[in-house]
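Have a look below at one chain only, the form predicted on its own, in structure tokens format.
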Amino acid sequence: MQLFHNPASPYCRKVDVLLHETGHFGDVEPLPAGGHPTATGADANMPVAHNPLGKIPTLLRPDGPALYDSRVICRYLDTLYDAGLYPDHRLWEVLTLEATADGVMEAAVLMVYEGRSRPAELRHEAWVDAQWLKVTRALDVIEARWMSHLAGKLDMGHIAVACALGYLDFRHGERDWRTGRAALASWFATFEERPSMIATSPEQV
């Protein structure tokens, strides 16, 4: 299998924490992808063949068509391996906790496109605050109701939610996310201490 991959993308290291979790890092080739949120799609290190919308991760694979969307794709390897992140028992928390930490990441996105995207001058604070205000918002609710969860067996919740507060630390650091959320900021100095989170930290590729 190949995946379209940039080690920035907290969408990325999802992927990547579930293969070095399971244990089957090595069978996905990463395919460097680039580009910039107003691209065309057409460079060679962008997915459009595989995926219209020209977005990564995209993963191909030898038996159909390619996959996108990192929930798809992690969905899809968890049943490959047999890896147990998305138990039944508990199946509709875990997928709604993984699509709170991917709003987490797209409005964290979004943050750093509106920079590199517009000229100074264009720039919509408000816009901005927005995102980070959807930010704040999310993370007060998984402080407030979901620490139980975090605190349980590994799962697919578990991996988006430190991917995303990894990219916060990444991209948004000097907004200090940790205030006011001791619970969180705890479970993920522990967290982060995983060797899946280390060997795919943004600081480390």
The other form holds:
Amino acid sequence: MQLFHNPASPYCRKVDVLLHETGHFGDVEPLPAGGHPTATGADANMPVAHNPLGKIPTLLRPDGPALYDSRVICRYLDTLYDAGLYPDHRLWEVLTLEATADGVMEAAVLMVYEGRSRPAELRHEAWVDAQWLKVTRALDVIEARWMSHLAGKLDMGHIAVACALGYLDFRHGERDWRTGRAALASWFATFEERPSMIATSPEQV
Ligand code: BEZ
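Moving on from the form predicted on its own, please list the structure of the form predicted together with benzoic acid (BEZ).
Now the full complex is given, and it begins with the chain already shown.
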């Protein structure tokens, strides 16, 4: 299999962490893809021939059409490897936690794109602030309601939350998401020591 991939993308990192956690990292060849918001075409090796949205991650598999987005790819790989990262008995919780973490990523990535694609005089600070508000609201809910879930057996919710927090450290470190969220900060301090997280850190790739 081949994966259109950028090591800075938290969505791609979800896939990478899943592959490491299941011992299948070597099954997928990364195809380097651009990370600029306007880089949606073949010039930046974006997967437009396989994904009309031109987004990463996009997975090319031998036995069917390309798969996207990260939630679909992770669900597919979980089924392929019988990994149990979407356990039936708490499926809706896992999917909701994963969606919450993906929403944090989306807002955090949009903030980066705003800075990358607009000259300073055209920046829309209220819009950036609104994205950050989504991030902080989601983290407050995770801190208040999801810590017992995160204390349980590894599932895709854990991986998604960890990749979202890793991205906040990577691109928005100065905003200090840890203040006022001691339980989540402590959980992440432990989780980011997992070999799968160390191997996929955007800081070192
Ligand atoms: C980044 O550079 O932050 C980035 C790159 C690709 C996808 C998402 C984010």
